[in-house]
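One chain follows as structure tokens, the form predicted together with the named molecule.
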Amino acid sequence: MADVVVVGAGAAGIIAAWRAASLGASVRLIEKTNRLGTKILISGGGKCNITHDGPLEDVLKAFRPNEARFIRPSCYRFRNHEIVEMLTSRGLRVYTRPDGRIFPVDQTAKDVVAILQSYLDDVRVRLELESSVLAITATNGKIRGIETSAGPIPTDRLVVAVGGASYPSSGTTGDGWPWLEGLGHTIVKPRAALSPIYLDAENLQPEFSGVALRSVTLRARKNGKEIDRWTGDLLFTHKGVSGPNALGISRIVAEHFGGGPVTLDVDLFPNEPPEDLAARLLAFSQANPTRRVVTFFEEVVPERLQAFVLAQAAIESTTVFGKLERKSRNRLADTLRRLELGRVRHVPLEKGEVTAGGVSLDEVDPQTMTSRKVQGLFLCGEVMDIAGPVGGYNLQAAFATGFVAGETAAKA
């Protein structure tokens, strides 16, 4: 019987298995796909944003306060620079972007996974690929083993690192939650985070797909009241919107979805106070009476979207400034500050880069990653109710909680 069994060979499970084995435990690492670190391989568009640079307190601020409190002890046990050192000491060259995101210089997640594999090999972790865990067995509140597609594995120390439910093709299909619920854990409803947002078709037109708006603010409203906003780039897709802005607000949109319409709108000139924009529009209009109205915003709004903006301001596309009434000009100024994209239809969990929700953080000891419900059970990574923003935060949370779970399991 192995001392420790780890289920899921993603970021959290790999580090958990390595740490437990480094402390002398014999470790079996069970993975359903045919590869180690399947999701790491697709992370950052295949480039892998390994972690986020800077003081840990700044890194933690990127998370919701309760999540930050929960992962703080782990992040101090296994800091952002420690995962970087593990990788660079075995030849990976990394660079830090001005926004703090750390990537391999050669832009390949494969190198990250290959080095992690070498760490597992060094400490003789027994990696079992293409083996699906089907159930956890426990009696009298104590772990007894797991059922896998290859047969039962007895153990009294189990680390569950099966991730969330996004990108199911990478092996994460929400398998862990029914097992853990069956063992008495509370599962906070899983929802999409860092996901594209699908919109009702009425405002969306096929020709918008592929259009990008730079440095705009995307706002979400529920019953007209703003619930979230994000400033950056926005990309139109054939189903709605994607890109940093959409990903940034998707978690809150998903939380508010249902029970009243959620709508999206865009401020095309977020860096200009409304009165300045109105004054600039007036001055432009007076200086250019023969120019078409669209010329005022053509540098900000790509051609495929210009007619949509004018239609929302109820202005004919051929209208020139000399013929534009004051009322219409004011309406245009308002539209440029609030271009309505319409109602949210869906925030797809499977398309999110992360799953928000999962095992309630109240039921796991943040100092040790030990389940407060079942003896011999340790949890780490995205299977728990943690979801950070884009920027290397999610891998950091997985690595750090994995480190602590592996260490506790080995010492238990």
Ligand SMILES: Cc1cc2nc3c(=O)[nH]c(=O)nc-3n(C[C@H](O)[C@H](O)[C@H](O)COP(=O)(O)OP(=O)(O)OC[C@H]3O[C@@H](n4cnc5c(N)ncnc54)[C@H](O)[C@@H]3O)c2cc1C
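From a predicted model like this one, the values you see are computed outputs, not experimental measurements. For the two forms, the rigid core is made up of the largest set of C-alpha atoms that agree within 1.5 Å on superposition. Numbering follows the first chain given and starts at 1. First, how it differs from the form predicted on its own.
If you fit the rigid core between the two forms, you'll see the Cα of Glu85 move by 2 angstroms or more. When two forms of a protein are overlaid on their rigid core, residues whose CA moves 2 Å or more are considered shifted, and Phe269 is not one of them between the two forms. Positional change of Phe103 between the two forms reaches 2 Å or more at the C-alpha, relative to the superposed core.
Switching from the form predicted together with the named molecule: structure of the form predicted on its own?
Nothing else is written out below except the one chain.
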């Protein structure tokens, strides 16, 4: 019988197991896949966006207010710089991007996971890979153990860190929710977050796939009213759009999907007031009457997308500025500020980097990560209803809540 059993060897589970064992508990870390930290390995495109830099209150502001209130105690117990110090003290070199995201300099997510495993080894955590949990056993409101593919494991202190339902191939297939619901927990409906967005095919063309727009604003509208926006880079795919902008607004889009059309549009000049863009377009037109209209925005819009922009502005591709009427020029300015991408068809839950929804936060003590429903049960990470934006926020939430869950379980 282990003092503490942790189910799920992702970011939250690794830190929970390490913290519990570092306090003297005997710990078994159970993982159904054949490797440690699978979602860490694919984070940041394999580079691993470790956490987000800056004052903790600024980090917390990136979350929804109720989520920020919930993770605040954990984040102050295990701050963003602490996970960085754990990694750098064992050879990882990191740098902070201007947007606050912290990445390894010349190493990868594999190196991050290797260092985390070394911490587990130091405190003798018993890691059991390819061991699937089938059920959680509890009697009279108290944890008694788990049933696994290798047999039962008794314990009276169980940390559940199995994640959500995004990227099923990584092992996060929503297993934990039925177990926890069976124990009396409320499961907030899971929905996509940090996901690509699929669009109706009418506006998409095969040649758009792979085209990237830099430093633009992607907006989502429902029934014509703006519901969210995100400024950054946008990537076209064969099914719709991805990249930081799409990931940034995907949660809101998923929540508003249904009950009316949701559409996307792009502001190609988000840092320029509308009147300034119109004036600059006029000045360019007057100074370059023999140049084709596309030359005004060709440095902003890749060649494969230029005809799409002109078509939406109802301007022929061969038109020169000397032949461009005022009405057409104004229409072009409007198009550059609101390029219509079309209607949203789907926001795939399984493609999201994280899952919104999960165990209701009202049913977990934010100071200890203890279940309010079952004695001896501790929850951390994405299995709960927490989903921050892109930028290292979700790993920080996972590390912090895992730290507190492991600490509390060891001291229980």
